[in-house]
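Okay, so here's just one chain, in structure tokens, the form predicted on its own.
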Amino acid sequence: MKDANSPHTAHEHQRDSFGSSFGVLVALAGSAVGLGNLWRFPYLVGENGGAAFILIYLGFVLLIGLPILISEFIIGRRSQAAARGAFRKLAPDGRWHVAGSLAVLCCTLILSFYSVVGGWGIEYLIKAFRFDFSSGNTPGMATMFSDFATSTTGPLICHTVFLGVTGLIVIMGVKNGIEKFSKVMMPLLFVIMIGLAVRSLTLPGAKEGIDYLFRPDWSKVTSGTFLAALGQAFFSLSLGSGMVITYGSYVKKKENIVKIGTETAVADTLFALIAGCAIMPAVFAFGISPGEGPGLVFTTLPYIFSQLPAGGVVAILFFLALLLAALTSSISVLEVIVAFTIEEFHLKRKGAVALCLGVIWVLGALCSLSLGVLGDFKVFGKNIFDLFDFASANVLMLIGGLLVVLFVGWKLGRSVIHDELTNSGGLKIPVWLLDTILFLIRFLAPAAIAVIAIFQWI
């Protein structure tokens, strides 16, 4: 009988897998690049003092995010199994599989509210094509968004369409669905956002927005800034949610996981900064507060588009980018749940996708309705949408990330880490780099997560 911690068995060849190194990169970057960059990052920068927040965020990505990302890669590729099955295969004698179960739950909650926001993107792309943002009335833009988000039928239809498109891509499989979609859409997404950033940077008064983004103001840093930065790093890089473990299980042995993990973190961070350059200069150019919160994307930016020359075209490109970013992430979230369902219940991919979409549609409908007719229903003082958001990004991802680094650093240990990072000796890795990665995984990442969690939950 082959040891659970040994390199891959023949089971590897029965699984779908990515077809190329570029396919792995764009799929993983697509998982990381999403509404976390376009929706959350700009408003978190605005609420937390600009450049100081960005530097703290980058520090978390380097010292905590990347080690967790590599750890999840190791678990996924080593096991060649989805989130729950990966832990059970590598540690059959313990209860580590609970970490996988929490990851599946986390992804279920994420996609439930994420698909609602993705549906908003569909609605606003339609509005952009109809040139509905031409009034230039800021209160009117806010009312437009509030009226739609709190209504019943429209958001549910858009939520359904968004989930349907996500499901169609995932049904096609890893190589023919997720990889092919990502290879086309990720480069297109970057091109659109670079174009929008160039346009924003040419506006009169844009310099103030650039200064805001890239000149640190440490006087505005509070403990909440650190909490927000770490939460964003987890949310944006899809850490602690099983997405990287699941995608890692489709990565072939020849791939350099340190290189791919680093490139994924760089691509995600770069996209977030490009998004900031596309949004913040325009915000300052039109004299709008950068701390507008989540409404920045759906209330403030439409007003800005209405004031720009050829603003209707800019609006179309922006909301197309937002929708593409949402889809590249949603397919990775759904794949975690589908892969779990296939392995645990031995269903065909189509049946698993249909079952998962049905459950998520119901939960997503509750999230959507909680902004309107179910708004008075509260759990721990939060409506269902906010509860799912908080529970996934601020609780389950933190717990999942902590369990991942503890499992890799202390359960699997140095020999397994070395074997996976070197592809069983096929790659050379300096001893100092291995020791640094091991130190970050074993000590720094768990300590940082624990401290942040304590401050956040007390």
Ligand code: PHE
Contents of the next structure:
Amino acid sequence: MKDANSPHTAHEHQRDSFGSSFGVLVALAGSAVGLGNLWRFPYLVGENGGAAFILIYLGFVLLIGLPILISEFIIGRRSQAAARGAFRKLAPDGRWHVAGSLAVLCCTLILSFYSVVGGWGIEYLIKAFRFDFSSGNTPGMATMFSDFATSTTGPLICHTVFLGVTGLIVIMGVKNGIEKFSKVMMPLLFVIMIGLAVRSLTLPGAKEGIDYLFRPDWSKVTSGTFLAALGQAFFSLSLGSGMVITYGSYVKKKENIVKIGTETAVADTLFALIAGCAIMPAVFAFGISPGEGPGLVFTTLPYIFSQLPAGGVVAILFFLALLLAALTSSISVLEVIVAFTIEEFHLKRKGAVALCLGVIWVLGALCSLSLGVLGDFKVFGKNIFDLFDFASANVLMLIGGLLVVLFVGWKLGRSVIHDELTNSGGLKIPVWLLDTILFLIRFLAPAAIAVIAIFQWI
Ligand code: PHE
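Alternative state: the form predicted together with phenylalanine (PHE), after the form predicted on its own:
What follows is the whole complex; the chain from before opens it.
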């Protein structure tokens, strides 16, 4: 451990950091809450049969997600370095830093398709402002969505704008960019989502949707449900992607890791459930199929808005919320890659952002085109968009999370975990809690990830 405790170098003194505990929480929660909650969670719930999927998901968040989140936090804060540098600093002798490189690769894939979906959000916000969803204006929402998503120029322009805005916020740095932006946007988002959920839950015919969300039908559960739920838990909590390591490296020693980690997981889960409550009752009230797939939010919600009194305003609010949530997440994904680039290639922040954006723009453009003109190009039977989604959420994040818990549980070990969780003795943590966290990190989380992944991949 001598490296982690050694005096800081001049380079480290220039590192940016978060200004307050609330700032840390909103930045972490801002990263966690995003398209994963508003776009991915609802359609996976719809495809996997509702309440049973949600219960499995909740179990995974608590027993696997939270221990990984805490472990990544420990790695980041103790090393005060970006994803790859963090492992190198804490274990200079081994090859653990490969885990950091995998995380950066994972974030590159995520941001590529994330920016495309964020771009759809921009287009739909514009459509909402133009009242395009009022029933007279369009032939069908499904056609409207697929016409747009499969076209060439429109989605590419939106992808460019979304990525550009993400880059601008990241250039401003941690305290002035990421923290300030998240502090305003997260509470606003919360209020908008609660309002939408209340509207949806009080629709006539909402009851069937509420049953679907809260009454489990175990007959719908297959082995694939477990991988989908685990992948979603990782994606939604931004785990195994180096995000918590990177943000954790901007956190000061006085913050309580267990507390902030738990609050982040609770906020993220609440947002997912609120998004479910905003979407599913409405889907059922209007007789739409919940198993619509990735287009669920974009295809069915505009139809719902068109049927609501004051639906035009609700549509604007919803897509605004979706965009804000997407941005507070996309900046965190970019920050992982940028922090890595600054550290590894000794670049200035601006130069690093420009370089990363260039690479991701090209990959994102391929994702977008793979839904249209490049649709016939398939790898393992998937187009590029689906391939990037699967490779990140269902493969790389799981491998990353597994390596993180093995590293913290076995390589760093009990005394380091104890030291970090109690801030070197300053905080009191009951022994049973420490033992439980240790057990989850050392045994349960790695075993569960390995079993689920191996069953699925082979
Ligand atoms: N958790 C984010 C979401 O739900 C996505 C994300 C993944 C962000 C990985 C950072 C790192 O939208």
